[in-house]
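Presented below, as structure tokens, is a lone chain in the form predicted alone.
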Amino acid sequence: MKIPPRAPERGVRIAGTGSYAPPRLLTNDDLAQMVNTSDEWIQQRTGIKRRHICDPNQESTITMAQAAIEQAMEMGDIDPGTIDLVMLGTTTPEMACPSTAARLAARIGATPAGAFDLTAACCGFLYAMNMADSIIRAGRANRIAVIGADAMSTVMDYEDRTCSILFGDAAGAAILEPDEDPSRGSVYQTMHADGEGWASLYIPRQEAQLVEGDDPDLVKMGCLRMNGREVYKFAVTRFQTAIKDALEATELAPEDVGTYICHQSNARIIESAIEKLGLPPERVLINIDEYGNTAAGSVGLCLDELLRGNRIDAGKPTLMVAFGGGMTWSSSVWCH
């Protein structure tokens, strides 16, 4: 049996990024007309002012993902025919079968690239980035398209204040490829989950899936359910632990990191981490005021905003962290 030679040691670089958020806005005042809330109440607790929402007649997870990855291909001058794998992190796929990633690959001309959806809630993009980095380092692929996209408005009950005030729609994308410098790319990464806490954030499809305490007469099937108090406790703890562990594992001090890219779930959670961990606040992007929580789209959206704004210090590592339903949490220390 002939065994192919091992791939030479190599690093990974980001060849291009892109993002998309629908032009349609849903403001806090708009929500106040739909549910018992107010702009002041929402801003005080979350930092959110508005969120972008798909036009159901024209936009969806796949259209947002396509817009984001096409931007990334344009930035990197990438021929879609050279893409080996398309990985789409999403909680809102177009359908169960086929995967949205397979249809996306066909739309952008990446066929016959491998393609699959990855379900890790708000960690979807970062899980995919970590996996793509490892696959490229192993020599199993040379160019991978990574997308995080969620049309959260399609799973919202806008009569439920707990969830509806938080989420928006968006997509973020990156194209990864090999680099001759093995020190580039993800030098430290984690992907974790604890399914014991699944009931704190879930989307029931039928009455039998409801957790104790959820009234079937009040629950809209196919819509997100959230135990806000439990999710907040989990997020605060795991978010800070993920950052602290990544810094300790790489022997980095908070000021050694050039940019912190955090999943945008709640501005108060990010602000708490800045204070308790001593992070330089000017290096931590907070854009949740404009977009809300865009789930799997969040980290990729932030990455693209920072790169296009020349706001990433390439001379220092970038630390990306995310957490979401599952419950899941993830991190990646990236060297440019």
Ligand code: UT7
Second form
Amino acid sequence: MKIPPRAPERGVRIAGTGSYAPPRLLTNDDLAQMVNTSDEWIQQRTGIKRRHICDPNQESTITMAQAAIEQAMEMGDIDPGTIDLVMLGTTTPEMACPSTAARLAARIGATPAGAFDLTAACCGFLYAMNMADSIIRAGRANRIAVIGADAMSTVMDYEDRTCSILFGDAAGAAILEPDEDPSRGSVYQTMHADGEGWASLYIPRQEAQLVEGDDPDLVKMGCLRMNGREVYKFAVTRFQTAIKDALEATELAPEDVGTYICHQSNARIIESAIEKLGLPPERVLINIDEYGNTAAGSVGLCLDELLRGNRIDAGKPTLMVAFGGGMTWSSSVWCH
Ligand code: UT7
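Having seen the form predicted alone, could you give me the form predicted in complex with the ligand?
Below is the whole assembly, all chains and molecules, this chain first.
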């Protein structure tokens, strides 16, 4: 038996990024026509002004994911035939089987790259980035396409004001590849989950799955249910702990980090982390006003916006952090 030699120690670089948000807008005033809410309440409590949502006749998770990854391939001048693996973080796959990633790989011409969907709710993109980094470092693959895409409008009950005001649709993507410098890429990463808290954020398929307090006559099957206060409490704590742990483990002070990329769930959650941890506010992107919470799309969308705008200080590490249904939470300190 011959065991092929392992790849020499290596790092990982981002070869290209891309993103997509549908042109169709859903404003706070639009929502106020549908449920008992107001632009003022939504902006005050979440920081959201509008969100982009799919045109159901033309757009969905796969079309958004494709647009984002094609942009990333264009930025990096990547031949799709050289992609070894396609990892798609999503809560809204086209179908349970086949994976949306397999169809996406075929659409972009990456066959026979391995392809799978990854369900970690809003952590989908960051989990995938972390896993892709590890796989490349281990020498098991060279180019990996990482995408986070969610068409949250397809799982939204627009009569439920708790959820409908928060979520929008988008995709973000990155192509990762090896770099000879091992200090590049994810130098610290975490992926966590605590399934005990699952009922705070879930999409029931049938009545038997409903949790206490959910009225079967009111709940729409296949639509997101959220206990906003519970998620908020969880998020504030986990978010801050994840950032603190990452800074401590890498012996970085808040100002040593060039860019903070936080999952955009609610501007108040991010602002509270800025205040409590003393993060330099100008280095923390908040774009939730424009997109709302785009679940697995959020971190990749931010990464692309910053890279394209030359707003990432490549001389300093970037700290990415996310949390979501599961409950899940994840972080990564990335050196460019
Ligand atoms: O990616 C992870 C997914 N989710 C999250 O991160 C969500 C985390 N949670 C949140 O962002 C917030 O909890 C929400 C934005 C969902 C809600 O904000 P809140 O400040 O926690 O509001 P609340 O649930 O404590 O409700 C305060 C009041 C209540 O009225 P009373 O009881 O004080 O009279 C609600 O009935 O606001 C009322 N309310 C609303 N009013 C207008 C709740 N939702 C709305 C609404 N419009 N959409």
